[in-house]
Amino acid sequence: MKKTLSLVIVITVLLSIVLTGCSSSTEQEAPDAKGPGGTSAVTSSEETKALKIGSMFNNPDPANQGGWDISQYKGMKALEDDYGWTVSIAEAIAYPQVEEMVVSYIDKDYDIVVFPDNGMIETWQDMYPKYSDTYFIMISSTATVPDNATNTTVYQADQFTYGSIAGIVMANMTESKKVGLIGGSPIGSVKYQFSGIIEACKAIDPEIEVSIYFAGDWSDTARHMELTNIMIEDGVDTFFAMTGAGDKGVYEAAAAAGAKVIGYATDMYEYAPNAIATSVLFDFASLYAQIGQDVMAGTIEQKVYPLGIDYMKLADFRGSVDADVEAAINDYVEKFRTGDFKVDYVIHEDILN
């Protein structure tokens, strides 16, 4: 399928199976923990001196595979280091199974459930209004926060300025005029940040083709270095990608072609320094950090706290690109930043489908 969009736009979507099955998994209870906990939502810092948090991952080893997972991994982890607290976080855990890996925390009195992955939003829509004494945490793209809602806070990761900046790095980094995209499933949260790179290369140069593909499936290795491959033959030489585990077969076929990958959330330069040319950060260690600062505190809110453009950084470049390509890429970044590089602000709903 191809659309013009004052630049040449190619989406095709390959999907092996149903965002349901996005990962394989095993059926797992919350850890037990070891401080005492409290059994109600978070209303004071009284309650908040040893708290058990719980949270899952849809990849089999989030704390060293897929970069939103990574990024989100190392932010959790730290809070047992800076309040004692017990963070529990079960991995491999398949979309259908959220639920009940959420009741086993329940079960056994955690205080904060954290969802971290936008394709969970509605078992956390389902599950917050049903246990009033749990606080529930979604860190999301789409995901709002109901008027009359206590018990859940969400963070909204503006993912369309996210895209915007990984778009500006890919549109002066191609010298094919081709740039590929590679998302594990159709989530919403693909949506927002596949149309801000799209129209970030607008912005640069209008004559630069983006190609989109979905492996149905975030961990999939050989699926994913396929579609590599796939674009690569068709001239690509610049990517990214919004999966999990999946992302090593990208790596792995981008660095044999000679071609280079953006990283996605955390830096990804050391599990794949011979791809990684840089990489779009999101900052979720100062996140948690606040978060453990406002838990202590009794002033985390019912609300959407917006994560946006500060909270995004570019990682360092160690001469992956010419010294006039980095300049003129973080030159666009500062402007964008500042409001004087624009990108207009287009939703493109026909990525998902």
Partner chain sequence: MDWIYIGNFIQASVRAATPLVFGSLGVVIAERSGTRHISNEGTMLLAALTGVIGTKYFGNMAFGVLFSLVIGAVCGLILAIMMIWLPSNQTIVGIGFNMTMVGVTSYILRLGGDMLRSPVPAPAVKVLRFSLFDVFAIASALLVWFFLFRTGPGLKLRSVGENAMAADAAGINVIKTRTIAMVIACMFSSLGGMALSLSWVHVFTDNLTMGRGFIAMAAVYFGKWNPLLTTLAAFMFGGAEALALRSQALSATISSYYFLMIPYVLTLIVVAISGRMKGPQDTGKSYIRQ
Given for the second form:
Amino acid sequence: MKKTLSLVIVITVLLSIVLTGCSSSTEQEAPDAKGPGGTSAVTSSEETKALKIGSMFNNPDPANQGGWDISQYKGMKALEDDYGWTVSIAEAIAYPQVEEMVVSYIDKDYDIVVFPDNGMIETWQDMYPKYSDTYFIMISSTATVPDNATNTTVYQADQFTYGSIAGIVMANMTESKKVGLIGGSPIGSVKYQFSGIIEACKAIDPEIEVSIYFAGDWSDTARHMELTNIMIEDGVDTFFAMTGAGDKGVYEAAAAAGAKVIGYATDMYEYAPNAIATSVLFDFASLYAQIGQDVMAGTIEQKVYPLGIDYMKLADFRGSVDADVEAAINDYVEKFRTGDFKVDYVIHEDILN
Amino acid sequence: MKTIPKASRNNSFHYEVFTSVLNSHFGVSVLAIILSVVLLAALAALYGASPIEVILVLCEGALSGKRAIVYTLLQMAPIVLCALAVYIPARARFFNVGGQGQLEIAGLAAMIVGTNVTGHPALVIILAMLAAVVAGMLTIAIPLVLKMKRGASEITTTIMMNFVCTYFVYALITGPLKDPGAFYAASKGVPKEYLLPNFPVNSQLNIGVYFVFVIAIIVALFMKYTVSGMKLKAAGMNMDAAKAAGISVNRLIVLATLAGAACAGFAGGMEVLGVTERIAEGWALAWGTTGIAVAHLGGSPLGILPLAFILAVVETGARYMQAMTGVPSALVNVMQGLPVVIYVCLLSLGHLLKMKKIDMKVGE
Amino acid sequence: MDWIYIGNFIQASVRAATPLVFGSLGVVIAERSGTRHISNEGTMLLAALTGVIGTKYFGNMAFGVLFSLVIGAVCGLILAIMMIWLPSNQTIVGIGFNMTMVGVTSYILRLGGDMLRSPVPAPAVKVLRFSLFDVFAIASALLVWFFLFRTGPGLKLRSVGENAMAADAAGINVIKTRTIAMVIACMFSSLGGMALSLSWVHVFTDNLTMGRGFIAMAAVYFGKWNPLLTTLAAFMFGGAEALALRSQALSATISSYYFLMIPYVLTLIVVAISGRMKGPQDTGKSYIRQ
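What's the form predicted together with the partner chain like, now that we've got the form predicted alone?
To see the whole picture, the full complex is given below, headed by that same chain.
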């Protein structure tokens, strides 16, 4: 008798959970009001519809760590305030689980899905042809968009140019003529970025030595710190880290030794005021605002938009270097923008070894 | 020791319900999930989200829609295999904690075969899965030999092998096996024709998942009804008595351990050929670790199935909940570990109470 | 011979070894008393966070350490209840505990916001370029060895791990001894976590320990549960990690991942050569008073 009673209690609880689960799902069955299929799958309907945007990050805390992720996260979330849209961001999603997340968004009739990370390219390639009612945005350094695509746009970050700007800053800032680069994992976009740095340094002062180390992962803070220490022992006084959450280790080691770090993609000053001299910013805020406007106006195109030098600028130096150094840097960057200062486009394949 | 006053208190209705719930595996798993969800809601409330909404979205993510079922099954399958990888050797008192490493090397083997061998798709797939299974067995060979020849604790050696395997796979995919076109740490992908087919065709459910159920049933039948299965059970219970009865215990240990590693190997091959297509950064989730817990808590090959399902469902739901409600992803980790801890404690509490009850009945 | 380079290498090795030393001493104490301490990793992680919280809240690293030790002791008590008072499978509890701790610590980090994310000031006291944590690690090794092998309570603790039934017959309260051992073990594990976040990295980030708790366990098996040998092993493994990072400059062809494997491969080799791993016999077996 007691066994049956406990079974009854348990089944009742289970049933109530299942019923709540199923009842919420019936809400999704309502048909979605979408315009007829045209060149763009997302059109601004008669009413200003509140769009639903979904994204996912590998990073467990993209709002607060990792320059690239912070910038993207903030850019996307700003759309909530500016347009009143729903922006859902999943965290700590391993690459094999990205597809599941995307399907969840599609099931819930999200209008736009954003892939902010190169590692998600395969999933993007698989998914956008299959789900033509959803618009897919890929932020990547390499993807291409076939001609018959109707529901996707790629924004391609020009990592070499980015690296060149970082290189200009570092070449002018270093006093020991030794510059240090730290990468998370030895992946392709790092190669382009670091090549840009090497070539820019070469163009400004051929005597500058560039040291490159890979931490082997994106988040082991202790390892990042030790790598920075190794380079500091070697005389490096200026650093750039293209990594994830482990960048804190770089900041700590640099601050302790009085070395300077250039922040990645986001103004990292508030996170490490003792170490960050400046940051090379990727203007994702403008990008996402632009995406927002294009989507609302129905003018978003299915192609690869380059994120070139117009989306890159330097953060405030806040007096971290002498005025003349700052002036020299700004001068070089201006000349780089206009093309008066050229950096040779040479990709160093051996970086990844 | 006067026990009668205690006995009269303990024979109360509530106590009886409590102990009987605790002594049914099913009851304990549900209780553990409920307690975890309550704690989750409390943590979410602390963070600022609405606890009711969090619970509702969790259930929605776990149970509603085709997506939930498919992805839950895709999570459940490797967990079941990794649990079998622990369970089968455990019958021979070999505690295989190395499922994760065996799975990763197996995935590597399947990928290597899939990207280098050409031929009829069915043949290539079978060859790749075979390579995966063999690789899993090779991976456990070192801990097995060390135990048989040196008496080394396999818990330790298999944990060590896990790390060695993980780093080894990383070394390969960032070095010799790196896909030159890849933009993150990844190997070449297995061509589409050599991947496990899906059934139903339009879904993501690869046929490997169905095989997993078949394997679990076969193992259950084997353990219960075959002579070898019974010999294994005897050997596990009392090795000396089994040896005296003429059972070649060492052979059983070796075969059971290899069988377990083969299961882990199958999981690795299934993941690569069915889900991820390549070996890349973060491709292997913590199935090996979860499998250890599921094996011990499930108690039998068939008991493993519902438990793996429950854990997979909870995890899928938790991920969905995190995306839709904006609570920190840290809570997903909590939902992975907390049910296991609570489950173990409740189960042992049940055992303890049962033993105390027997104690008191004996004492009367 | 570049003495500066060697000096830096030794300093880096000691830095990397200190958390391992504390962690492995915790594991030695726990396992010697008969309890598996797979939960070492989770305890270290929690302590890394609580050390930072305490230092920031009290404005003083000494109080931060004290705070973290108290939390570590409570943690040990809870683990003791789950693993020793209840006849649970200690491996499973450890695994579940570790996973939960990753989530709980990251969650608290989020709650704490920017204040918790910012770094702590480096410890002010230094002995010859090494921090107090590093020095205390070596002292602890000697202390633990002395305690286990030269004192009465230490003998009791070891007997409970070797043969619980005999110890019980001799009048030793097995459950109480194991509980106390677990509390002390978790306090040592906590020191390991604190050494990581306060002395080495000066900040707490998600999953800061990254498996170092398991390297500490490898050191224990390598050192055959002897505190002194274990500490030696921990220093060796710290050196291996320091070497792994420097290896990128030394060799372009051997991936640094192979260097990172060293602690685990070494343990396997030692096990293969030395034969039967004589651990305390009753480790992992729940003891229920008959």
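The term rigid core refers to the most C-alpha atoms you can superpose between the two forms while keeping them within 1.5 Å. Positions refer to the first chain, counted from 1. Everything numeric here is computed off the predicted structure, so don't read it as measured data.
Peer 1: Against the rigid core, is the Cα displacement of Ser176 between the two forms at least 2 Å?
Peer 2: Comparing the forms between the two forms, which are aligned on their rigid core, Ser176 does not shift its C-alpha by 2 Å or more.
Peer 1: Once everything's superposed on the core, is Val98 shifted 2 Å or more at the Cα between the two forms?
Peer 2: After core superposition, the C-alpha of Val98 moves 2 Å or more between the two forms.
Peer 1: If I superpose the two forms on their rigid core, does the C-alpha of Ser195 end up displaced by 2 Å or more between the two forms?
Peer 2: The answer is no; the displacement is under 2 Å.
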